[in-house]
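One chain comes next, on its own, written out as structure tokens in the form predicted on its own.
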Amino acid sequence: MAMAASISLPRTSPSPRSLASIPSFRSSFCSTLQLDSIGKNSARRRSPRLSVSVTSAGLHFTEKASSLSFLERRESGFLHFVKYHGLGNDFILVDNRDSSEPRITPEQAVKLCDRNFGIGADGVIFAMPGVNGTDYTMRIFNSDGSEPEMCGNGVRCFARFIAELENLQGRHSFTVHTGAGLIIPELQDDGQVKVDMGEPILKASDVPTRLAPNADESVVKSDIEVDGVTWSVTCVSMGNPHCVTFGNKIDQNLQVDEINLAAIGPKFEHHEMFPARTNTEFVQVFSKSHLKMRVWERGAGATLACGTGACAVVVAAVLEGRAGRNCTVDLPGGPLQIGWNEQNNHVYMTGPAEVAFYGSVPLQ
């Protein structure tokens, strides 16, 4: 897949308002990516496949009104796209509302995703039709190409694009279809996003884990082996599965930030106790209501934030009698708040959802 592209960059975070007037300028991929800055500093860089040549965000730039909006032209072989992060886990945002198919294949998603060769992005999401009575469905592409049933921070980005699409004004919310079921966000006046996460899954089969449950069927606070050291884990399912853990047994005190990740998590995310891989989060306590986490996430490898993985903390956290219901959990790309409602049993996510810029690839 051959790819060159147009970006534009937003002057600030994004407001719901009409596509139509995003600030923009024009760059293409050529063979050089050449970055100018003010003033006449350059930096040049050789690439076999991509590069870009693009003005720094810091100059002034054009309004380029028109009736169609960024996202609306249909030139023939080429995707237009939004790419938006949440506390730095990023996406690829693609408007889909035409057609219940990805507009593109796993393979593609792939190269896109390459953070040396594409766009870079932990995945590709599409803004999809609704199904049984619901607004819109979310379907996701990770970077290696598999598709997860949900992603938390994925669906913070989802609504602002659909904000940014329907061009929504103040508070909103809309039902969501995803694999992992329904889900709600909801547009905050302050820009956030406040996601309804429905229930945690808590039986040992449907997380999925064969580790062996408890008396109520859940796995809390079990023994798993991994690399010759024992962990004590709690398993969740925030409609994707997650292995929680806060210690082992050389350490019942985890700092996280000492954590190889790297080595660690994809030793956890392919072990034989989890038949549908799993997310793992190592969690330092600071308070009841005070959590870090780092996160190695199921087809993406580290990423600076999990919405799902932070949701899955909390509930860990309180079954395991480590916190309360309402924390602040810290991830590296920043905090996200998590509530656990004990009247209706969902859980509950805020967060922010940005725009990094918006560009076009022609797809080959």
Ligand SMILES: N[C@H](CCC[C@H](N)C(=O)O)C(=O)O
The other form holds:
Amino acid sequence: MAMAASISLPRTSPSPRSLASIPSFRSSFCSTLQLDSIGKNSARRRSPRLSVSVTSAGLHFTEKASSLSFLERRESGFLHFVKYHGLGNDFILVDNRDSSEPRITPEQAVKLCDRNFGIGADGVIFAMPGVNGTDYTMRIFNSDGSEPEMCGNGVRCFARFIAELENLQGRHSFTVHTGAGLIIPELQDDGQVKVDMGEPILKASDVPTRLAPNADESVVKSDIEVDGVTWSVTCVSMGNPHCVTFGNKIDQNLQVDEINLAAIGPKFEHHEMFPARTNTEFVQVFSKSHLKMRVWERGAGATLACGTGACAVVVAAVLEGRAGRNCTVDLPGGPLQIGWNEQNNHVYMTGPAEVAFYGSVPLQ
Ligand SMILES: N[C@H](CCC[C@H](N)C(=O)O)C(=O)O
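Alongside the form predicted on its own that was just displayed, please also present the structure of the form predicted together with the ligand.
Now the complete complex, all chains and molecules, led by this one.
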């Protein structure tokens, strides 16, 4: 796929009105940058467009004719997107509200996620119409083209994306149908997003894992041999499978920064004990309320953060007696606040979601 991407950097933080009200830069392959100051339905409104020339003397702005508003341009062959990240776990967000079929294929997602030949991302996330009474549906393709059931950092980005696309009439929360079931994000006044991630799934066959379950059908502190080393693992699903480890027979107190994820991660991901592959979290315990983790994600590799993984880590830490139900989980991209509610058995995740840039790319 030939990439002639254009990117747009928000001059101001997006207002809840419409993404189309955000000025955008269009970088082209000539020396001129075009700044589209765009208005909603600007196809009808002659909003001005500024052209920015880059010379050795600096930037020069000149008024130009209007252009279609950013996300409303529907010319065929182009994909308009917003690049978001949750603690550096980054996603291409696509406005797919007009269809229940993703606008791009998994094969196209792989190319768009490529960090050299594409936009670069850990995945592509689609905002789609709700089903069975939910407000929206979220689907996601990993950067390898596989489709996971859920994505924690991604659903926080999804929530902020929806708030930009739609006037929520003052609502701060809405329902999202996902492969992991009903997920409810809440936009907080401080810009963070709190998500009800639902209940953890512990039954071995539902994670799924082939590891021998304990009497209560869960896999807690079970041994698994990976590359000749016996690791102690606890398996938890947050809709997607997670294998959480605090150490192995050689090293019971992991220093997670010293782990060679690229070497060991794929061996867990593709292990025969995980028929749907697995995300793998390596965890260090600082205190009963402070954990540190690194993750090798199924279908995405080493990422800077994993929201479902952080939830699985706290559940595993509680089950292993290593931590309490409310923890700060430090990830390479930053901290998440995780709470596993004893009353309703739901796990709650709170963290940021930020726009990196706006863009459009031709699709072949
Ligand atoms: N790679 C994961 C999906 C994304 C999960 C992660 N990015 C998160 O924030 O939860 C999987 O295949 O299950």
